[in-house]
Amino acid sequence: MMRPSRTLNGPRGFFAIAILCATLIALPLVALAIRVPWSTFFSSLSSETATTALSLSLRTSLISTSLAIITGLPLAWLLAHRNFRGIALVRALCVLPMVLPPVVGGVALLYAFGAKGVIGSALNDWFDIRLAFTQTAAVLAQYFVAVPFFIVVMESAFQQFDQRLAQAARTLGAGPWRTFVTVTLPVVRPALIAGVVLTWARALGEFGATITFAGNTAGRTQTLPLAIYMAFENGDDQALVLSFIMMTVSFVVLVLLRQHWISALKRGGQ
């Protein structure tokens, strides 16, 4: 069978639109990095702010992506193989966080797990536990707008699996969770990848979810886009600096994540 050719013409003026595209995506980004303050670039990247807020997003983003992967795995399976009332409101709800903006996610969070909130008043009144701007909020709004990219990838990821494949190896007596560990991880191990990686990514840039459910204490709750956000409300240079951190991870990320994609693809296809 013969592949298309990537040098199809397109129609006219597509070429112009597409530089013309390209140079809005890619001017502010540019124009971010000719702004970096470079003489002051490591001195500003090793304060006690900016390492501090550092710390503190690896550790929430981890611990979010984390408990996006045990929780997801399940739900993404669910979804790609059982077929029962309501799952495209359950699939609708479980992306939903993915175009909602992240302010109205803190908000929902907040009337959720809040001092106030529908499950927040019965773990305070009952367990003295109060989730609201503390750590564990920003581990949970993180979660909560990062978890749905790794279930969409996910489900995607499961519906392309060949099932023959499992059910070979359940035949020869291999039980459900090694069937599962064995057989279905490794053949979609690059959406996996992918999947924990982009999710990672989400939750280290979270701003609006957890500014409103963790607020923006310094050394407690304040996460690296938080820093972002006082420093250049403040007029300090430190903004640039860590918003050309954040955007040369983010970069990096993507590049390193094509390949993965397009093994996934791959795969899916066969």
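Numbering follows the first chain given and starts at 1. In this text, all values refer to a predicted model and were calculated from it rather than measured experimentally. So that the term is clear: the rigid core is the largest set of C-alpha atoms that superpose within 1.5 Å between two forms. What changes on going to the form predicted together with its partner chain:
After superposing the rigid core, the Cα of residue 251 is displaced by less than 2 Å between these two forms. In the core-superposed comparison between these two forms, the C-alpha atom of residue 25 has shifted by less than 2 angstroms.
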The other form holds:
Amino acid sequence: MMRPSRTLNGPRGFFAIAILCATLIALPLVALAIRVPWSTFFSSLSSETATTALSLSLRTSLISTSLAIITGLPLAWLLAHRNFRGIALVRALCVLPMVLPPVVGGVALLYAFGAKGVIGSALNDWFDIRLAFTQTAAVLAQYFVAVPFFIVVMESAFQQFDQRLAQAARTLGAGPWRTFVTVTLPVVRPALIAGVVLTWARALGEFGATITFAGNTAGRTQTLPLAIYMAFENGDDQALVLSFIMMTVSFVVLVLLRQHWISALKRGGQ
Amino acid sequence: MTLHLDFDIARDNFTLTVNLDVANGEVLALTGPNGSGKTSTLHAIAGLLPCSRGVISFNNAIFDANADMTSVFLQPERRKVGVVFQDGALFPHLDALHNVAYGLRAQAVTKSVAIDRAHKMLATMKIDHMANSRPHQLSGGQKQRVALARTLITQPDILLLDEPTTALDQESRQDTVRLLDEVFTAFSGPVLLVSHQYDDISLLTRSIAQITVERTAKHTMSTLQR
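Form predicted on its own done; form predicted together with its partner chain now:
And the full complex, kicking off with our chain again.
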């Protein structure tokens, strides 16, 4: 039985293809959830590898997300409001990591900050600082792949921001910083929250750049996705448990974002 | 004691030339076709748009000067120029009270004093009953009153208003015109008012400056003078 459609009929066969598409996405996730060994769930979760990887992932992803916010806000603001020569190139470069294979990002990071890298060799020779294969490298790898998400979301938010509000604040006696903090940021808050959550989720899931640039040392650079991969390689059920945890986190992030979009829409985009 | 305007604003294919002196206590209406540069003139005085040539000065203070040897640009927060934007431009995340208190807080007035004075200013504007409403809950006329209160509480030296009655229905327009008349009478500095409503202009002002526009195929030349 079909309900009377409120729109025109779609092309014949679309319905079946759409079902196929949704199934292909949902099936692996459902399969993962079904195979989670619930009897050993908590013992797997409380094993040392798991807790170490979890806390490392939380710590590094929170640091890299904070870095992304602090450095991404000014860049997104400039991209939205300034029209200098070469801005298109800057914008393209900043967004490139979104489409770049993460492993390539890791190789690139090595050539920049590795012991023989462009900056890394100077850091090594002058300050005896070696970044590659450290926890700092894990943070940098996450930052590299995640900050573009924040920049893209915030640039669009700043573009839609009504400039007259900032102008009004300035004529009322507020300087540029006060205006940004007390008017611009509160007005773009829905986008800010969405951007932070997306960025954090991307940082948390980072694998390719991390394993290339930071390595896979348990307790130091072995984040959750890397721990999952290692457990899986060893045929350990822990892989399922940790995967399920990450899937749940992603799901919660998505639900939070959706609620946010809806409430933002109801308030007329404000 | 006058606001002295002698400047150009030039963009790609548009030049606006302004040549005006506005005395303290004078209310001057700016008229002219859409896009001829009325709002740009207000923005240049407020410091929201730098001028490309010439001088903007008030009494002995230079706001903006662009000559061969000198270049001065006073930031908008240092000019004491009050702007009432078209349809208010109220801060959507603050209620009416905190919109009005905003300027005082920016001038480092303590929170309790700022709130207290904001209440009094809202009462003067006969809108204190809406103190806790957000802008989207206010009617067009109420928004204008809050916007006016928000500007006046900072005690500006110069008052600029961009189309204060345009978006209003007939009744709130008459209200707003009456209110503006009172405000203008009490205000000691120069007032510049952009409006399309000729009957409002004739009620509120005695002097008018007109923008004339000359267009060529590639360039638009606007001139604002009396």
